[in-house]
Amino acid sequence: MDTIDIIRHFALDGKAVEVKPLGDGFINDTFVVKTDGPHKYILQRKNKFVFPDVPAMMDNIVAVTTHIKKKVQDPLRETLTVVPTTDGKYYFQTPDGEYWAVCLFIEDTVTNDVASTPDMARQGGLGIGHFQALLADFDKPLAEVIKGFHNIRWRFVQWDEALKANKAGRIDGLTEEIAFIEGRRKEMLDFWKLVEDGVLPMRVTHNDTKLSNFLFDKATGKVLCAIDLDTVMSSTSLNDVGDAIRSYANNTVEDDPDYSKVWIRLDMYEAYMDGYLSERKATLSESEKEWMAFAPLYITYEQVLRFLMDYIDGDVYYKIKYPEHNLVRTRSQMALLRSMEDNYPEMRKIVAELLAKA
């Protein structure tokens, strides 16, 4: 079916009469549709492979974005609006098994893919801070659309059986690095304990926290929503804050083969903690406060992992673009780590700091 047919069979306000491609996105297919009537649509084909049950995370983005709707001045502008098939349905799946889905295009907004200013960092600490605060009385269950995703004591099981298997037989040249996992896989998993018992309460997190994943307003350029809720599932809302900061406050690039150039930013750092803090530090918890400025250490530590992981593997998960590329990736994400260390009672400080602004 081409992707005239395929949108037919979603309830839109007008008739479909073009469809075309949006963006280069590396794990679902997404076109905009112009139709004859006041709207326009985003249609995606959802990744079956990395989301296997589309049906469970289609319920839990339904879930979500009606809840938020409850509670913001403008329902179409301010959350996604997904939008039902002729049947009732929120995705439609073609005979060849593929699922698609389709939410309203917000008008007269833009995105940034980078987060190169403080001022930016900070627009990024405020959608997560308000995406979370407007769900931080969500009550329902939500479907676990990716398995064990930032559970590291399922990553150790993950990464256990890869030492095991040695399949790409790099393991005698990575004496040092696993040494690096080794030496923290016990701080990590009294982190992870913290989750599992409660004492971190579990959350609605997006999980994927890049800025191009929020909406700014064009005639304001404040942020005005957080898109692609693909990844939304129940977590420690710590694992949102942690993959940001490293992302938006690493002085290079994940990847950088330069590992003297690779250290945590704290002006970024504090930036998107104070947008962050603005909107959240209301219906945070006491714990959630005690460990905030430890999430970017555990994140970063899971990304050390991952990639290394992948490197034993033979680089079946990641893209790569030459052979040593996971090894370098690991290596960066090693040093940035251990810059966060080297920073962490200063973290801490800015974060005791921020909580007690008025």
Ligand code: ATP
Given for the second form:
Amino acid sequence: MDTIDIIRHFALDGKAVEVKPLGDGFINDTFVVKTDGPHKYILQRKNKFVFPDVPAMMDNIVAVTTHIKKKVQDPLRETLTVVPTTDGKYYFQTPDGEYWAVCLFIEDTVTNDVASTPDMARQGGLGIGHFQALLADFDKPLAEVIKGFHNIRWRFVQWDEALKANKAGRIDGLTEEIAFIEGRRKEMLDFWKLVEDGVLPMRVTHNDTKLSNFLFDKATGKVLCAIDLDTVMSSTSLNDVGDAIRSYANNTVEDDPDYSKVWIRLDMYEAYMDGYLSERKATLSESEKEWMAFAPLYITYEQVLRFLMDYIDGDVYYKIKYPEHNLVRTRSQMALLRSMEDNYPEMRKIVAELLAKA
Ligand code: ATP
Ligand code: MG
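The structure above corresponds to the form predicted on its own; please give the structure of the form predicted in complex with ligand ATP next.
And the full complex, kicking off with our chain again.
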């Protein structure tokens, strides 16, 4: 089906006159729709391999954005607005089984690609901190759109199976890497138990905190809202912080084969946390504050485990560019975790100082 035929199934204000592809997203196919009415729209084909239950995912997005709209000055600009189909659904399914969804195009905004400076890291922290703060009192259930996301107990089930199966016959050469994982197993399970036991509260998490998933107001230059809400789920807020720091504060890329270049940049860490905590500290629990600095270690550990597990499984999940790519990713992220462990006291100090700041 043509995109112009698909868009006709949505309840737009006006008639669609043009549908044009936008950028090259990793996950979805995105189009901008011009109409003869007052608004432009974003049309997206949702990736059904990444998201097995698109209707549930759209329900999550609507629940969360409806909550945000009640709290902001400009509800059409400060969060996404999902546009239903003419028969009142939040998605349209084509005869070939593909799912499509529409939201309002938010005008006069810019996006930034990567956080290369502390000031941009601060913007990323402000963005997710603001998003989480607006949702701190959200208490409805959300669907688990990706099963076991950041759940290390579930990852260990897969890990133990992977070691047992040794599918690619690679285990013998991985003594050091496997010991790295096993030596930290208990520490990481102890952290996750705090989530399971409710010591760390369930919150709305965004789960894709990269800088390009925030719109900035063209006029003020300030972060306006979080977009790309496909991965919104219930978990600990700390996951978002941990995942952001893993990428924003790494001195290099996640698969740098020169491990001597891998370390956590504390200037980036401090700037991100300054932005995040300025928005979020009023709504954080004591336990969240206590464990805040540990979050990047947990998420980086999980990533080491996932890269190594994929290498052991024979490179079936992550796309690789060369045969040892997953092993290089594993070792590079091991170096990052070691650097975080060395700097953990300093990271705790930074968090404590930012929390004490007026
Ligand atoms: P990626 O995988 O790269 O994160 P994606 O496929 O998940 O992309 P989105 O992040 O939802 O897609 O959107 C891609 C880009 O389209 C955004 O970075 C932004 O520039 C633009 N965009 C998305 N939604 C809107 C909107 N409502 N208003 C204006 N621009 C938007
Ligand atoms: Mg995106």
